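The chain below stands alone and is given in structure tokens; this is the form predicted on its own.
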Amino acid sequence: MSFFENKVVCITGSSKGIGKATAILLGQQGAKICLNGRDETALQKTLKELKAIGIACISIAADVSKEEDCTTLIKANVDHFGKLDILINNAGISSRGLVEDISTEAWRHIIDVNLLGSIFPTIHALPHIINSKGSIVFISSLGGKVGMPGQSNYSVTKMGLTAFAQSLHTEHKADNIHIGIIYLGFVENEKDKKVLSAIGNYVPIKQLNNKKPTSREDAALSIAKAIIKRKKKVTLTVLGKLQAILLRLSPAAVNWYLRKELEKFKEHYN
């Protein structure tokens, strides 16, 4: 029998891109799962299409920045369900902007979303993964781990949550729960993916790297290996490895790559 078969998980952000195909896996591994998006057109289309493939599921639109917005879907959840075993807090944007462009509106956006809409969710649902000794999964980026030219605001964020994840696995050790963050590379972009622009709007993305990206379907198919493996942290593609080892062994490599990562992206954006 598989690991998920039976467990009820919510996604938040899974009516595109890496959460959507981590609800398929999930789903045709045997879960019971939890569509959420804002998007009521794009949740809908996605809940047809796993209730095609016979899984079994249901949605929930909400706006995972708005606190009263996470009580209702933790609530409809746990209520149709009747308990959660994994919440994993993918609902997330991108950025693009250097500091001194970055307006007060666009930062205050990506805070809400990156990193409000995940503490929101975490805290509603905390009581019953407790219940069920199950799992809580962030969805990073390495960005989570060195602050990336044109991108503060989303690197901002993305280290909140590596903060956050710490905490919580400190605090509740003792309940047996799992608490894992994953820090994803380049990923398979949906082709109407958008950005948070410097000035707050959303536009379209512009590619600043030419390496072929991870597929979602292998990006979805790690993260169900850290929920089963209760993995604490896992970071993917070998260039987010190697840049792991040297923050630790080399921050000056690392610092060099970042500069000639700004200069590829005021080259882009000017």
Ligand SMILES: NC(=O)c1ccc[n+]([C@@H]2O[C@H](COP(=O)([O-])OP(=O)(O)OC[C@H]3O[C@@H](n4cnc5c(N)ncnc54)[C@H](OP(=O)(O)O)[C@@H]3O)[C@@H](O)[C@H]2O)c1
Given for the second form:
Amino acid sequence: MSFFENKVVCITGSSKGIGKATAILLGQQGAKICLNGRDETALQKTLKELKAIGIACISIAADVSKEEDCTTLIKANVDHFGKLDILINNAGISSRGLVEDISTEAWRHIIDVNLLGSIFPTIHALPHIINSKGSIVFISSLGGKVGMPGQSNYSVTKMGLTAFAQSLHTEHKADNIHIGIIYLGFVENEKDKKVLSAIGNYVPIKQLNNKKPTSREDAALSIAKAIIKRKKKVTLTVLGKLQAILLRLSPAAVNWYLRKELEKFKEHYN
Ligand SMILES: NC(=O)c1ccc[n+]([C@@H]2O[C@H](COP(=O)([O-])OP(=O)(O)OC[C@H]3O[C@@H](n4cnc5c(N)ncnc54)[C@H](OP(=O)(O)O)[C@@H]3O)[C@@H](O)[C@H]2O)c1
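Moving on from the form predicted on its own, kindly provide the form predicted in complex with this ligand as a structure.
First the chain shown before, then all remaining chains and molecules of the complex.
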């Protein structure tokens, strides 16, 4: 029997992208899925797709940056399925902009979505996860290990998740729950993916690099494995593993790489 058989999984930001691929994978392994996103139309489309392949699922439109929406999200999930085994804090937005150009609104918005949008669902899910001895997983990025040029606000939020996950892990060690954080590398984007601009509006993404991305399905598989093995920390891709080694052995090499990334950013955005 699959590890995920009859497990109840809530995945924030699962109407598309990596969250949707993870919902499909875990659902096909027997999990009961709670889908989430803000756009009701996209959510309904995904709900229909998952139901058509026999996955037991519900969808809750909720904005994770709003605490009252997170209360509703977790409550609706538990009211419907009777429990919650796994929370995957995946909802997140990427950003572009140099430090001096990023508006106050853009700072507040990305912190609300990427940081508080993982903290609020976690706080509301915690009693249920303690009950089920389940998992809380945070989806971070290689930009959560170094301050990325042109994406400082994104890096700040993803680094914040590391601190939150660590505190949570220590505070709840005795509860025997799994707290995991996954640092994804470049993952294939949805065609219509948007990012937060420096002035704080959503704009179509421009790819900054020509590195071959991981498929969303492979990213989902890595998330599933991290949950099964109750991993505290997982870093994906060769670049991610190399970055982790260099951060320990040669920070100067990492700084060199980041300066190259800044040049690329300026070429694309100025
Ligand atoms: N793609 C990559 O290369 C990459 C690399 C490293 C890390 N990551 C991380 O992986 C996660 C997923 O990324 P992705 O590429 O799959 O993004 P995506 O394709 O843009 O999908 C994001 C999902 O989150 C939802 N969402 C956005 N803001 C939300 C909010 N305030 N409340 C609720 N749902 C919200 C979106 O639906 P609505 O817009 O309808 O709300 C959508 O379902 C993010 O945390 C991202 O930082 C991605």
